[in-house]
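One chain follows as structure tokens, the form predicted alone.
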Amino acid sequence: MINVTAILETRANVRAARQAGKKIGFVPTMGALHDGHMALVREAKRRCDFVAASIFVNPTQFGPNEDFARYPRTFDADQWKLEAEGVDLLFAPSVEEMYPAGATTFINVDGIGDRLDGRSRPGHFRGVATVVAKLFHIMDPDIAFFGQKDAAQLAVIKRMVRDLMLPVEIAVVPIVREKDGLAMSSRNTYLSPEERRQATVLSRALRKVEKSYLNGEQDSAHLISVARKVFSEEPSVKVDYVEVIEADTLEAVPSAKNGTLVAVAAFIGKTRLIDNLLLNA
């Protein structure tokens, strides 16, 4: 695996792979890698000839009171995992490499970027869209791989790609879960044993909504109440949102159908976790 920190060197390596006729796959990450990330890598390896990954904890997507300073950083272990999976190139730039002194250009995906996590974390998706656009510009991938767990991020990136006519396919990989249903997340490492137990309420609420939908319930307000009733079983968990929405726009819908997204977010202690499912009968 080639390890690079500089943009120009990264571009040179990707350009050489493309000139050799290889299809370029790209997996952007913030590190602290788990099996969910590895699922992205494996899908990229399946579909592409040259797979690049990035590790960059992007400061512009964290708010002033969020966890940028304590976000888990496990670079040596991450590097080993990527190499073991056969990744061809790892790009791990510094903040200064990605944001030159005096940088003032950012990307806003209006409307959609203000929903769900964008509403809860003002400015978050401006940082996400900006850094992903930069990474696409550096990597020039044929296909970029993202996880379904970050459904709101996925919708923002898809809209940005469409609106800016970026020549990259966005591939979506299903959520990878622990045996008890908890969606894998780098932030799960923050949880105490008791908080870890409480955190399963997110997936339990989603499964209850899914069961209700499969039994014929389509009214969004009722499905939301079903989820909130499950959350009430864990009174120390603070619900951020429960939404029944259109997956591509993140707009609320009055009734659910196949393909409708149910998205939840909650604070388990000081840790904010997200989860979702796509309804499908």
Given for the second form:
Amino acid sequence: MINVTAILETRANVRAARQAGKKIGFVPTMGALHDGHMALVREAKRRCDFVAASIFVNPTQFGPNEDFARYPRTFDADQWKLEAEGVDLLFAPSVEEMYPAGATTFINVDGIGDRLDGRSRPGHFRGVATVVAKLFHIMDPDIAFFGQKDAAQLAVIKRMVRDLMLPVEIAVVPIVREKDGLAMSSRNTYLSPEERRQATVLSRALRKVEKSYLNGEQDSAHLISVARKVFSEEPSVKVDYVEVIEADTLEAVPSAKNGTLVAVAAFIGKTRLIDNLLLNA
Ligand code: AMP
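Now that you have shown the form predicted alone, what about the form predicted in complex with adenosine monophosphate (AMP)?
Below, the chain from earlier opens the complete complex, with every other chain and molecule after it.
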């Protein structure tokens, strides 16, 4: 695995692979890698000839009172995991490399970018869209791999790619979960044992909604109340949102159909977790 921190060197390596006729796959991450990330890497390996991953904890997608400073950083372990999966290049730039002094250009995906996490975390998707666009320009991948775990992020990125005519295919990988249903997340390491137990409420609420839908309930307000009832059984968990929405626009729909997105976010103590499912998909 080639280990690079400089943009120019990354470009040179990717260009050489492309000139050798290789299909380029790209997996952007913030590190603290778990099996969810590795599922993206494996899918990239399956579909591409040259796989690049990035590790960059992007400051512009964190709010002033969020966890940028304490976000888990496990670079050595991450490196070994990527190497073991046969990743060809790891790009791990500094903040200065990605945001040269005086950088003032940002990408806003209006509408979508202000929904779900964009509403709860103002400016979050402006940071995400900007860094992903930069990474795409550096890597110039044929296919970029993202997790269904971050459903709102996916909608933002797909819209940006479409609107800016970026020449990249966005591939989506299903959510990887722990045995008890909790969606894998780098932030799960923040949870105390008691919080870790409470955290299963997100996936339990989603499963209950799915069951209700499969039993014939389509009314969104009712499906939302089903989820909220499950959350109410864990009174110390603070619900941020429960939404029944159209996956591409993140707009609320009055009634659910196959493929409708159910998305939840909640605070377990100080830790904000998200999860979602596509109904009968
Ligand atoms: P992050 O490092 O949290 O920014 O995530 C990097 C990529 O991994 C994003 O495309 C996420 O959607 C994806 N990802 C994170 N957790 C999971 C998971 N449990 N299952 C599938 N993909 C995931």
